[in-house]
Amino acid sequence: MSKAIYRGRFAPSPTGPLHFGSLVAALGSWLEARTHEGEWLLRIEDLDRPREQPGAVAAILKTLEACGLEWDGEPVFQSRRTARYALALKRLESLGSVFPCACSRREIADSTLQAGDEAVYPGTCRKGMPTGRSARSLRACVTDSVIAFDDRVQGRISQSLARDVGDFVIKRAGGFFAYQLAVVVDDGEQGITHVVRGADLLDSTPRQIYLQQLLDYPAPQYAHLPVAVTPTGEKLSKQTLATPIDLERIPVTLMSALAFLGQQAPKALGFATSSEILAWARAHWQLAKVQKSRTGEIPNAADFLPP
């Protein structure tokens, strides 16, 4: 009997260079794939063209290569797959699971209570748009059922889409396909079996599972790693001008990222090369050691400098 193939992926957005937080996600997903003798694919999520930074794709590839995080096959660009997303949208429309919506973000925020960081859509246009209004977006109709899954880091997660999210956008104003639809189509068509990513995407996973069910895609296994935050609790992101990975300090950064993920490498590795650090990490990686938390403070890089 042939062994089932593990297929993971890393999917950065080219809105800027990789920072420590994005490296943590890349390293964790790479180690999970490699320790399972699986494939690790690279997908560039470049659907949000107005936010794309010139040169970001080349910078991301260069950083991954400098860190020794090699990927399998050619990178996939979402901007070249819009025909596939359009077909998936037609399928959802044929199921009666999509409706046009005229509401702006401000109108939604003004007419509903907040659930976490997002405004729950109140269903304004579900039975038809107000007279004289035109569609700004397309939304997926949700049901009253609860979506639940077992995250390999965060444990049991359940969410009522109707109560906690509401009907969500799958095609945005301006004709751009939304992340929630694109990621489901990509994971399904690429045969992704395991998704290892940051916990900032944990709350969107039930939406993706819901679309997987509608489109008859199998659900991958999920593992959501803690998101790196500053001592003041601010998430590292390109929008907050997080410091790009310093290519001159890759070994120290890898050691710091491993510590963030609960993998305590021996101090002697402070003298090692990047390839030696990754070799140790592959031999000792245990997902079970990753902290069961949505956030984690960045370790002090000085702790990993050779004396």
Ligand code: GLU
Second form
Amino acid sequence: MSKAIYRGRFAPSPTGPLHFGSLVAALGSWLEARTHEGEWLLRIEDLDRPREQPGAVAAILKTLEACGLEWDGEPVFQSRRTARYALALKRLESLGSVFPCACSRREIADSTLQAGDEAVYPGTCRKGMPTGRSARSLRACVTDSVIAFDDRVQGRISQSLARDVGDFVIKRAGGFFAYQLAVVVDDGEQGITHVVRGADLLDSTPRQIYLQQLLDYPAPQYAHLPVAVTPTGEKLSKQTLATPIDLERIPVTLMSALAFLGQQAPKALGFATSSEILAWARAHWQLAKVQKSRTGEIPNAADFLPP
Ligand code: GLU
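Let's see the other form, the form predicted together with the named molecule, since the form predicted alone is already up.
Let us now look at the entire complex, which starts with that chain.
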């Protein structure tokens, strides 16, 4: 681990090219890292091979480069790190914190009340799988305690894993390691001190802190930025047909992303190049100005065109 006091990262999943929402996360985490004279690492979260889109990795790298968001070192690919995740799994198994689970998503959804978007696992296989069933996934068993942390944007967050989440998957049906385990191992082993990402992951953070505690990794500080939503409140994704960042319109997109993050750039910057806009942003960035909200509406790009 290096001596950097601040080590941040951007961790896109290559399920498609960057859209406005993912650019906001990249820009916010880059600005936080650079204004702390810290490092900014790039991690490609490509564990979900079936959802990966061919060409997405190259498109993401090209967009970040075109925006001037340069990263430190070589990008890390999760698909090449499964041996590390296997070691962490062994460790969790040796602590007695893992059990095999036979339940399908459907069975869980049918036998539980929803908490937020995800069904709370009802504990079916915690004490052993029903006879005749075989393991689909591996789950980490949670304890009754409440996990709390101070998010640098969203404030105090606390969650009872037992009540709000239940025992959660760390190795999925199909043999892929789950995001929750991989992200904890990678943040821990890469020495990440500060995580800045979208607030869609706020509810995952207590699970990650729980795994950090079990695996003896220090907890990074967290800052969860509002997630860009359409005027009807939908998160940008391939399903809502989020448009990829247009490489011909980067300055206006950077201006919109800064406004979304509560940083009021002078209108005159609408005439500027991307590097001038980033220089302004580095000089004026204040995390405290980011809206304390889980979602935010995408600004109208026309407002940032030169008058
Ligand atoms: N790979 C996740 C995503 O693209 C981000 C994970 C993280 O920042 O922890 O939404």
